[in-house]
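As structure tokens, one chain now follows by itself in the form predicted alone.
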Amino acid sequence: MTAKNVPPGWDYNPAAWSQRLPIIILAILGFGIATYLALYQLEIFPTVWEPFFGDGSVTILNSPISHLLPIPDAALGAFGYLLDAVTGAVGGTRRWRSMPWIVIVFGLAVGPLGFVSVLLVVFQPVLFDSWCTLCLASAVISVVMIGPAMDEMLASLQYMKRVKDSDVSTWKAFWGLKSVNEKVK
């Protein structure tokens, strides 16, 4: 790895794809479960697998909280985790500064759905006195996918920062023009 791939004040490059493969495999793994799960929501398989708590994962997938909208939860899960992979494997390993585009569509994905999956985990014992392992476990994902995806997000931020304090256009910047990132370090 070289410096220019690591942003300033970092000791590491948070783009690199030690960083972000994990990731990746991650945001599959919830694409997989996430995609069982609607397909028991939108009745294709009649049975969903549960191990450890009886009924739960058919009191949680049949809840008014998971049919809140027109389309089932598990369905927007599985969209939004087939947004992370796709998102996380775009671009090379200086895309915090040469796409910082994508590095912060990358972040808005991985975060909501963290924040939004550990939501509906309160919801499984307050609302409903259940639990559904396989939501469970696509909630741990959200979680664990959370902290490395800020990280290269902060990263664009702050070359973002360091481009509006340079006076060069941010606008060009956050498109990743060529011209831009070689006048911003």
The other form holds:
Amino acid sequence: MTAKNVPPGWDYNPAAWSQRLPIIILAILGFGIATYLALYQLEIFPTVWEPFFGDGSVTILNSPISHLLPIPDAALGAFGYLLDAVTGAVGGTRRWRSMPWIVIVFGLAVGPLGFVSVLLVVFQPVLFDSWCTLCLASAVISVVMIGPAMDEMLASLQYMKRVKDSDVSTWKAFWGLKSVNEKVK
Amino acid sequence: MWAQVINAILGIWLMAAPGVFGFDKPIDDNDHIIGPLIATFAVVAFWECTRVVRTYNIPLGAWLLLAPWVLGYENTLATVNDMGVGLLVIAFSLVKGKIENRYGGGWSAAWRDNTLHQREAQKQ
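Got the form predicted alone; could you also share the form predicted together with the partner chain?
Let's see the whole complex now, leading with the same chain.
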């Protein structure tokens, strides 16, 4: 971590790899679980692992809610985790100002994905009177990712505020065009 | 952070309580909805940058104090459990804990003027 990449008024760089790598690893883990559940929902795997709640996973993964959309909900979750991992990995350690758009897409991907998993956790017992172990594990992962992802988004939002107050184009700064790079601290 | 860890455990306990004690509707639904929300807000508040999210649990704790009366619980254990958890959640939500790092002035600094990150940027 080089000092020059620390945002003004901060004590560390939220875009440092030590900050981002744990989130990327969690996203890959979540992607693995969601993919496994999706393959069961697509009937490629005949059974699903459920150590604690008997028929719970079978009930939840075949529920009307899980098949509300054209693709099963776990497949959508897998896509969400993949988006988290990719947008978490793209860009160097000064990306909070060199490419704010990716940091903001990252924050927007992590936040709602976590929120949707919590919603699904509420649906399990309330609508179907069952629990699904791997669905809960996936929800825990997506909730744990929210907090550590938000600091980078905050650094980018503060940077965009400084851009707005300068005479540099907000549009160009948001997309991190080379012509505006380093013009705003 | 320890206070938010306790609130996360209280939220998970609320998710499990209807199964442990065999609560019926509407008690189990209430606990199954409020429990995950409390646990989620508490976990997000583990990190300094999002510690403010701890305050989202104050209205949820307040609801747990009211729920037995609003929803008409006919179960003393459930009433005591919800109100006890509600009171503890409110108390621990009020604990800010240590904030060791600076965050450029925090979330409001993304739209307010004359905040820490702006002043520091001008010095550079």
